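As C-alpha cells, one chain now follows by itself in the form predicted on its own.
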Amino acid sequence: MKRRDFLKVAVGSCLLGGIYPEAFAQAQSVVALAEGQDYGAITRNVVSALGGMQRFVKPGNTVVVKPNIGWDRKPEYAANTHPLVVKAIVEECVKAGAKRVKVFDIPCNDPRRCYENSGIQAILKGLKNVEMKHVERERFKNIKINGSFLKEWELYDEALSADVLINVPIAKHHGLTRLTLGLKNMMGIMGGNRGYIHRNMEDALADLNQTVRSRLTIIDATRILLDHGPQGGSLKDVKVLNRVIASTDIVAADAYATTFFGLNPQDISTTVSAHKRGLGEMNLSKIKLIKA
C-alpha cells in the first residue's frame, strides 16, 4: 500500500479523527517502512507516513523516548539505537509542540559510560526542551500489574507520567529469545531484579506490555546485530540495512522485523505471547505495509 492510498481511507475515519493510536493499531496494523542512508530522513518519513508526530503528540504534552542505551558501545556495532534515528524522533516530538522530551534508559553497563559511547548524549546536547537524564532511584514505583507471570514490579514513574511514550529499540540478536525488538526494549522502564523475568520472559514481556502501552514503536535497522546480543562487541555480527519502521502496533511492528533476520514471527517466543494476549498483529499478511 502506497502512503498516499492509506491516507486516503484514513483521513475519514481514524487518522484525523482524534482516535487513539492503539485504537487505530486495532482496526488496521499497518508498519511503515522507510530505507536510505540519511538516518535522519527514513526516521521522519516513517512517522510522516503514520500521519506524522503531530497526530501522536499534542502541543503542552510531556513525551518520553525510550532508545536502546543499554551497552558501552559505539554505535557502529549495532548494540544501541543509533544516535541519528533518536535525534530525528526527539525533533519531530519538538516540533509537534511537546513542552519536554526525555530521553533515557536503564543501562545494563556503566550508565556513564553507555550514555556517552552511544553517541546519544553528544548528539542531543543543547536541543531546546530536550532532556536526556540518568534515571533516579527513588523515582521507581511499585505498580500492581497482575498479569500471567509478574503480579507487581517496580516501574520509572516519568515513563508511567508520560503523556506519550515512544518507543524506539534497534532490531538485534538476543541470546535468550533470539531478538530484542519493541516488547523487549520496554524492560528498559523495569527496576528491582530483572534477570527473575528470564525465568518466564515471554510472558513477563506481555505482563508489561499489557501494563504499560508505547504510543509508537520505532524501530532502528540501519544496522542490525546479527549474533553475540544483546551487547555484541564485534563488527563482524554487524549487518547495514538502512532502514527504519514504524508502527503503532507494537506486535506487527516486531513481527515485521524479524523478517530482516531470516526468521518468521512464529519463530519469537515473545512476539507469539504478545499476539495470543491481544496485544497487536503477528500475521504478516494481516500487516499492511507502507513504503514511505
Contents of the next structure:
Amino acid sequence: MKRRDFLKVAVGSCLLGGIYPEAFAQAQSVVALAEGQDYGAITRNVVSALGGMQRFVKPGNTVVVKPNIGWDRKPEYAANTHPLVVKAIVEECVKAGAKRVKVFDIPCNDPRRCYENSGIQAILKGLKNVEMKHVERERFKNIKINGSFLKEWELYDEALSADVLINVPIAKHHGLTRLTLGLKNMMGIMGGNRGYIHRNMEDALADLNQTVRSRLTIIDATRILLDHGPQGGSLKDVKVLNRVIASTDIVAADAYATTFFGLNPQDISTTVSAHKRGLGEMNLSKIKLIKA
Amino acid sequence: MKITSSRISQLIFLAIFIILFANTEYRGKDEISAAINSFFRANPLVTISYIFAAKAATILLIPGFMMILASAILGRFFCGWICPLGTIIDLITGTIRKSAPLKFLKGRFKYYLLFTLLAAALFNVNIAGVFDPIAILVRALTFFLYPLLGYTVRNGWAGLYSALGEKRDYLDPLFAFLRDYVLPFRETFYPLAFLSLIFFMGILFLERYEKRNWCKNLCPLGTLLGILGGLSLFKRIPGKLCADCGKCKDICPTGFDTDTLQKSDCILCMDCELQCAFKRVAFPFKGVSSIKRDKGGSAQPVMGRRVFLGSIVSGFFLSRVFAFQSPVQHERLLRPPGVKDEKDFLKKCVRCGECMKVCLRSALYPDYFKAGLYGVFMPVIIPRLGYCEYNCNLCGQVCPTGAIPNLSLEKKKKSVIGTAVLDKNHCLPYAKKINCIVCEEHCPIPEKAIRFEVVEEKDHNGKLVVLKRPYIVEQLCNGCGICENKCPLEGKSAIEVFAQGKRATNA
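Form predicted on its own already given; the form predicted in complex with the partner chain follows:
To see the whole picture, the full complex is given below, headed by that same chain.
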C-alpha cells in the first residue's frame, strides 16, 4: 500500500466514524421519541433527531422498508404498522435519493387482504420509485446462519441485497413472547415453516438479527395492542399513545418500547437474549433518550 | 368458418364467460359484483333440479325462470348463441374428422338421462350439476386448466429469475398485468382434477362421431331446453329437407338426423337460412295457434309413458344406490361457512366449483368420498391445505343457489364450520415439553378461542421449564381451521378441526 492510499483510508475511516458513530461499538445507544397526533410529522421528527434520513440512505441506494403487515386487520386494531408512519418513512427515503424503496411483508393471513386492509398498499399507491409487491417464492435464498438455534433458513433476497434495511414494527402484545417489537418483526423476511422457531424464539430471533442487521428501527406506537396479540381484533385491547420511537440500535428501541406496556426490558426474553449476544443495549440507564 | 350473427354472439358470450371466470377472485374488494354465477343462475337445469330437490324456490333463481320462458317462446337459442361449451365445441369440431354417429346415443337416451337426474332430485339427491355443461366447463377450468396456466407461466417466470436473478425486476412491468389480472394468486392442486378433465375432454372426444354430439345426444341442459323449444312460437320452414337440394342436412349441426327437422334439436344458429341457395329457408313467427298444428311434423319419440316411468324408477334407484357413507369420514366433512344441514346442502349444491375458484386461501376442495359418492365435486374444507379466512365471505357471495348462504360478515364469523381439537400426543408443550402456541397466535377470534395456561414443569432432561399449554374454548371456536393450517409440526397437525360441535350449535 502506498502512503497516499493509506492516508485516504485513514482519513476516510475517520470521516466515516463521524457519520456513523455507532460503527464504533463503544458509542452510546440513542433512542429518539416523538409524540403527537400527526403520525407523519412525528415519524419525520424521530428520523431527523437521529440525523435525518440522508444519514442512512445515500443517493442511488435500494432501500427495503419492512413494516408489520402480518394480519388482515384495519389500522385502528393495532395489528399492523400504521400506514401514515410507513408513508412518511418511504417519502423520506425517496427524498434522500433512494433509487428504489421496496415495502413488503410475508403475512400470516392472506397477503392480498393484509396489504389491502392494512391501508399501506393504498397509501403508497402512485408514489414514484416505491414498490409494494407480494413475495415470490423463487426469491427465497437458503442462508447459512450457524446460530445457536437456526443453522440455516430461507430468507428473502430483497431484504438481503438491499443497501439499507429499515425495520418498522408496531409495538404489540404477543402470547408467546409477551411483546412483539423490532427483533420479532424481522421474522417477516423468513420463508419456510416459520412456526418452527416458536420452539426457541429467543435464540432464533437473535440468530436471525445477527445475520440480517437492520440499519434503523422505527417502532410505531401510535396505538399499541395490549392483549390478544399479535392480531387482536377488538378495540378494547387497543391503547392510543400517539408515539413513535427510532433507534439505530434495535435492542435499545425494543427495550424502550417495552416501557409503554408497563414492563421492564428484562421481562422480555427476546430482548434479553439479543442483548446478551451483543446486538444492542437494553439497560435503559445507558440509553440516551432524545425527545424530538 | 363463416362469421354469422350467432357466431358473433357465441364469441361475445365466451369472452364474457372467461372474463367473469377470471374475475371470480379476490381483487381487493370485499364484495364481488361480477361472478360466473350468472351462467348458473340463468340455467334452467339448475333451476328445475333445485326446485325438485328442495321443493322450494328462491329469488336467486329468477333469471332461470326467465330463461325458461324465453326458451319456450324463442326455442333452443341458448345452445347456438350463448353456451360457452357449445362455442368451444364449434370452434374445434372443424378440425376433427368424423366417423359414423354412435348408434346407442340415438333415440331416447338423453331423455332417460335428463329425467333420471330430475327424478333423483325429486328423491332428494340432486346430482344434475355433475352433468351440467356449464358446471363441467367451470370445473375443468377451475380444477385443472387454470391452475395449469398459473403453474406454467409462473414456472417460466421463476425460471427467468434463476437466469437473471434480481435483474428480472426490469421485466416486472410486463409480468404485472398477467399476475394482477390473469393468473391465479397461488398454486393450488385439486383432487378430482383428472375427473374434471375427463368429463371435458370426453365431450370434445365425442366430436369424432358427429357434430355437436354431446349437445344433441347427451347434454341434460340442452335436452331440457329442447323440450321447452318444442313449444316455441317460431318455426323453421321448410320443415323437411327439400327433395331437389337437401344441403341443410350437412349444414345443420344438430337438427337434421332424419329428413324432417327435429324442432327440439334446432339450436337456431340459422346457418341454413344464410346458406340456402334458393332463399327458401325462413324462421317466421307462427303464434300460439301453430303449436298444435305442427305436432305431426316435428314430433319425435320424446317423452312418452315409457321414458317417464323408466326414469322415475332409475331416478329412485340412483337416489339410493350410492347411499353408503362412512361415519368416520363424516367427522372431517367440513362444509363452507353457513352450511347448516348436510341433506339440505345435497339438494342445493350445483357442484359448479365457483366457491372453490373464489376461495381466498384455497381452503375449499372438491370432495370425492367424505360424503359418499353423492358428494362428488361438492366443496369441503381441507384445513391443512387452506383455512377459512376470518374476514372473507366470498364463497357465499358467488354460490348461485344459496346452498352456501350469503351471510353478512358478522354472521359468517360466528357460523360454525367445526371445532378444533387438540391432539396432546403430538402437541409440543404436552408431548415434548417444548413451547410453541403458534395456534394461539393465529386464532382470529378477538377473545381467542385458543388460550393457554402457564405451568412450570420439569422437562425430560429434568430441567425446570415454563410451558404455555394451549387449550380450546369450544363456545368461541368457529372451526376456521387456521390453527390446523399453521401448526408447525410436519405432516399431521397437532390440532385438527372436526365437524363435531356443528350439530349442537346450529340446531
